[in-house]
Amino acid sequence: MMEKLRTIRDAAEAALGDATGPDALEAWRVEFLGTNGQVRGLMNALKDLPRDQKPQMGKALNDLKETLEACFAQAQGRLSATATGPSIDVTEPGTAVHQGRRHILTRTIDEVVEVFSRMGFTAVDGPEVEDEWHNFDALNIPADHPARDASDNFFLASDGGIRRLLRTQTSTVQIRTMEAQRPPLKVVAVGRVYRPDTHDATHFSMFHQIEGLCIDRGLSLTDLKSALIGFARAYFGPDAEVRMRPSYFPFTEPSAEVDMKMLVRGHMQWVELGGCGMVDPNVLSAVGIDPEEWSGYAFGLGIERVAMRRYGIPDIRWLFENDARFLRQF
């Protein structure tokens, strides 16, 4: 036994000699030191050697494993230290890394949110699926009104008796706070909103809305169109002006869209950005609100529509493709 352990220490020592590169040096720590090398099978060999010798032997098979071990991790050293190609100088600049930032979008809503609490709005969120009577019935939309088309709305299978769909306002959220919630309150809800439009440069399938909602005792027009013009100057800048022009919705009576003048590309310009008008006596009723004690508010504004005016975006569909040269100009 010992006389096998000199002869693989030999043969060991001198193919170590003869390794001179990373492949033979790895072959060689497979030979002698690998889990079916050399040294591996002596030690296998221990358990039939007599008692009296694997003392010794085991003693014998340790230190020729550590020698080897040993040599092998100098000629690693030395193959390291003569290696050529290409090094890594550490003084030369790295690579640039760009940092991260938030989309356009997250920025306007965050932006818009945070002055509407200025104002003393509370933000509240609903869900995106949503049933007929939120959607429609509570927002006094009749059954026979276009905008309950199949053509207008992403409807989706029915639960439980209740035809569900992808909410196309976030009026919804209004109806949901005004449930749980009794006056006077004041909140503006954002998120996401979905209708089957053909995407062109004004128009996704997709897109953001912010609406505000403030329920109190006596108030009127005047305190709709000061909120607006309150966020207008505080968002756009002091020179920014507002008008409505009368409309109709059917949850608000009278009702209104909401232009704002604003800085575009170098000049003042009228900007269609929502609508807004009181809130109907229907819509108060529906969710067990008395009209005849309580009046309200509403407007809501197009996130998409306040980010491209402020930014002079010309096509909505630009923030949606989320190309990286587009989105580190903002």
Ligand code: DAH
Given for the second form:
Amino acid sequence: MMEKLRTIRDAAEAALGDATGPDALEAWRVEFLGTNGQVRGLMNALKDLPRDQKPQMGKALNDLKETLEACFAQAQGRLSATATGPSIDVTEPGTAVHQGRRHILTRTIDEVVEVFSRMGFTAVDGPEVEDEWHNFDALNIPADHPARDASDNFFLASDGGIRRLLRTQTSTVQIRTMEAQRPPLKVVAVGRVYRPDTHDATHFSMFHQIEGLCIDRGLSLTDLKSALIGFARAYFGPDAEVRMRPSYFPFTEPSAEVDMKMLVRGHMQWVELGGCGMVDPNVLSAVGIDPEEWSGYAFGLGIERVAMRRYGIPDIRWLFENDARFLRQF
Ligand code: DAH
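Now that the form predicted alone has been shown, please provide the structure of the form predicted in complex with this ligand.
Now the complete complex, all chains and molecules, led by this one.
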């Protein structure tokens, strides 16, 4: 009988290894541990054993039953672990993977600079923390000019007697470029500028400008206008137009506001983009360039205005809230 018990144990262990699904496992349980199973069969045969063998055999049979029950529980655990593992329902809608993209302003900046560089302008830049010389004096903005009021600027703590501020315009880069390089020059600079404006749909205390500066011999308003038209057509399309309205800036003479006619939601519309003019002789003198020999034109356009009108964005604040639902649209 001991022999038979071992045979059953070996057979049960081998068969359990082959039981890979719930049905096979159940069949195994019925075969070995069921009411009419092999273990039960041996237990029934106990009563026919000689009395002195019964205790030993009984214990061996109980051990076998417990071992097989433990094996069964283990196999069941293994099977259900695989069953609850990753299951794939190919009819379920997929999880959308959102691809990252450049911010709409970054893209606008890159595209605008790309157009100007094809037109022969070199990209330069300058610091956002400036001194009054670069932000005002060298740009022919007198000491008593209202643009210098504390309420219109972010002044910083002065440092060694020099008052510093967050630049209010990228025109500062005109000065920095002319201080560092001799003419002829043809550069553009894009960057952030800061003004203490109350935030609303069209105002934000930080925004971006693109500044252009060209210094050469014998430049005239014609050169300025053809540069602006060249940009407008390349960027907004062949039907774009440029309009210059007389204006005043301390650093240009004459000065003008620049409007560009572009497609705004299906209609050609005039949009004010910034200012421009012929570089004032006082500005050239301030950086040691002889205004008798050299002349220049300059312009400054608002990047947010370009992007907002081109893409029909009604509120400048949306550009800086970084709500992915908004940014994903561009
Ligand atoms: N700096 C001016 C502003 O912030 C814009 C501007 C006007 C720039 C005329 C220029 C210019 O270069 O020539 O409003």
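None of these values were measured; they are calculated from a predicted model. Rigid core here is just the name for the largest C-alpha set that superposes within 1.5 Å across the two forms. Numbering follows the first chain given and starts at 1.
Relative to the superposed core, residue 25 undergoes a C-alpha shift of no less than 2 Å between these two forms. After superposing the rigid core, the Cα of residue 307 is displaced by less than 2 Å between these two forms.
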